[in-house]
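In the block that follows, a single chain appears as structure tokens, in the form predicted on its own.
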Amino acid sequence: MKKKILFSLKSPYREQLDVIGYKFGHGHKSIAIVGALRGNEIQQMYVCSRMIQELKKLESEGKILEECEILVIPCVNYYSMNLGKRFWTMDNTDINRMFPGYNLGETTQRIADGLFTKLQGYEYGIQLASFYQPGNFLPHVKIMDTGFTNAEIMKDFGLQFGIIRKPRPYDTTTLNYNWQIWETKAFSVYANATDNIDKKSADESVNAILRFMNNKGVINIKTSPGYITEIINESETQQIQSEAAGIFISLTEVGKIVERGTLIGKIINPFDGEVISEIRSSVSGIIYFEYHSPLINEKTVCFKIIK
């Protein structure tokens, strides 16, 4: 394993800014992983820390096939991460829309322009992504029809999902959409939490990605055999919006099975604790995606299904 600082941040109020990647093996760029590009994605970093430990074992066992190369970079925004931030703390602006970045622009655009100069090349990348609300997912791999890769290819994580997204316009600026464009094959892998630690998917997320490896011919391991993965249009979803603002309380979690008409959910009111409004699913199908902030806005995506 090579500890490399592949970027470079000075800061006039604090340490500069050091980009972390980890390389295992040498030779073809194979596979590049990219962790926390936002200060709240804890799991995301952690599953990371998991792979690392993981490549480390399997290159002392000499178990990284020859003239593979796999990079894998933890977390990028650990300034924000350090003072619980989402965003960028100077402006609150998001790194994973600045791509393919700016070296002469804004502080985020540079970060951007810096970390994507070191990811092009690789055959393959993996980004540890998350959803703009709070909420747990079912563990499933994403991809951006972009017409730049073959969504077959998300079989080989053996995750129960694989869901195709037709990029909308600020997909654009994201990293899964530009690593496409600039010939890399990119995925989403979604590791149910967020802001908090869920072991049982990382472990379920490391193991795909394992899987995954050992399906390219990257290493050779013997691995479990996972799911036989259902892929997906994302129009085959279906989103659940809340119809009022106030304490938002889950009757359900990812991964069960509801019918149409089913109650998930209900939302009461902060003061007196009266239910102000029910949450029925509209179509039968899986549990997906949950919101899990106790409080919740008006036309909030609390759920979403496949259909």
The other form holds:
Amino acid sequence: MKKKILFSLKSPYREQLDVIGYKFGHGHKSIAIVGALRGNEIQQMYVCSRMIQELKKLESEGKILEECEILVIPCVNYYSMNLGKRFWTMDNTDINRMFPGYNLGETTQRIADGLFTKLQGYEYGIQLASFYQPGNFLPHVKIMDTGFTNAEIMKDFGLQFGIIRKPRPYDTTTLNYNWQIWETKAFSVYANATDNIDKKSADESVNAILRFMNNKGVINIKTSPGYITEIINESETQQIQSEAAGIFISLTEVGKIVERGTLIGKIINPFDGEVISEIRSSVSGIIYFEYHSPLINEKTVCFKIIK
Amino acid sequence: MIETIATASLAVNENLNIQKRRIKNGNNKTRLSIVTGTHGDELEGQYLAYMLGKYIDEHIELFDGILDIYPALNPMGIDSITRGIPIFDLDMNRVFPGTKDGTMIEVICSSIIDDLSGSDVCIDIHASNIFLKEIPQIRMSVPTADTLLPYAKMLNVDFVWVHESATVLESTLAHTLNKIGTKTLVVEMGVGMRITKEYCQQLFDGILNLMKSLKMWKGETNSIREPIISIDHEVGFVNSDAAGIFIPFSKFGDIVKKGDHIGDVVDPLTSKIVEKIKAVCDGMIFTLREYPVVYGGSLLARILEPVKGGDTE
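Switch from the form predicted on its own, shown above, to the form predicted in complex with the partner chain and output its structure.
Now the full complex is given, and it begins with the chain already shown.
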């Protein structure tokens, strides 16, 4: 393993920001894995740290194949992580809305450029991604439908679901989108939590990434078989929104199979405790997203169900 | 008449309401919409909304048409000095056109578009953020320039910046409205979290002038300035390479030559100059950094180059 500083940025009042990469093996740029681009992506950093532990072991056992190089970047925006902020400390911009970056541009454009320069040329790219709303996900893998990556490759992760997302205009400046445009087959792995550590989902994500590496001939190990991945379009998933605002109480959890009409949550008046809305599943399927903040506004996605 | 054009329940005993005020007089059906407060840290439009509504109220007999004023598209942002939508950390100007069956903010954005569509002209007023001060200017993308330039010239701004279109900007209010045929001009002026009264007055004069040309205003108007239009000019960007405190030597609106020493980035700990900032081209400084703390990459100034072979106007 080689630990290298990939990009540095001086700060007027803090120690220099050093984006650190951990390289394993050498030769063909096989896989790059990126963790926290945002300051609250603790789980994403944790999954990368676990990958580094696994890869160190595999390297010492000679199980990384010849001519395969793996790069893991656990955390880019630790400046914000140390302050408890999601976006860039000073101007609140999102590094994951600055790709491919610009080396003469604004600070986060320069960070994105410095990072992206080092991420180009890899055959596969994996980003540990998070969702902007507070909630729990069933671990799954997602691709942006740019036409450059074959969705079937998602099956090599052996996660229960592979989801295809049609990019919206604001997606065109994300790492995942730009990776694909620059000919890296890019995937986002959602490891349930964001600002807390969910060990079980982290285990599942680590196993899925190892399984993917094994299937792609980058490492040579025995992995658990995983799921036969079901590939679906994001537009086919059923979103269930709150019809009222108040205190949100979930009566289910991610991974549960529900029938149409099942009571899966309720919203109570925050002052007098009266139930003001019952949330029922509008379809039969499996819960793959569950909102988890105690307070909820009207028209907030509280569950997503794969039919 | 004050109307709530979108509403949604918040978690604890409160509704999020987006309001507009309609001033209507006479028989002219021409409708001008003034919209502002999309970014909660931009307040220049707040004063302009106040002064425009007050002036029309006081001279209603000279007004013929429909004026809709939307002072706060993002009221929670303004309330909490937050640029985006506070709960979601989302930039509202990246959510348009929204959807009717989407999340709370998507539904609100969709209702805003429904309400604004059909305006004859819409003016979307932004200030800069807290970091930069901007000369009063209108920005538009190349594909909309033919339609919008004649209106931009009426608005008494100093500068019209016609820029290349970017996919990411397709989620803005202005792009969405222009795409459906509602002519929308984006004004940028001043600085975040502050009100610059002279800029508000300048744009106010421009809006009255526009209303006169739309036959909505029968009263007097002040003479207006001819804006510089960027099509014939280049814009030079001055970014810091060092981290420290930016001390400008040039002022906003100064005419500079390439290589002129326009400021320093200094280190308060070592008392050293860490970077001498030079003008990247000849021209007029139309953007200047207000917030002193800088990182590598922080934008310090924008300079409008003169027409090739000519002087800066």
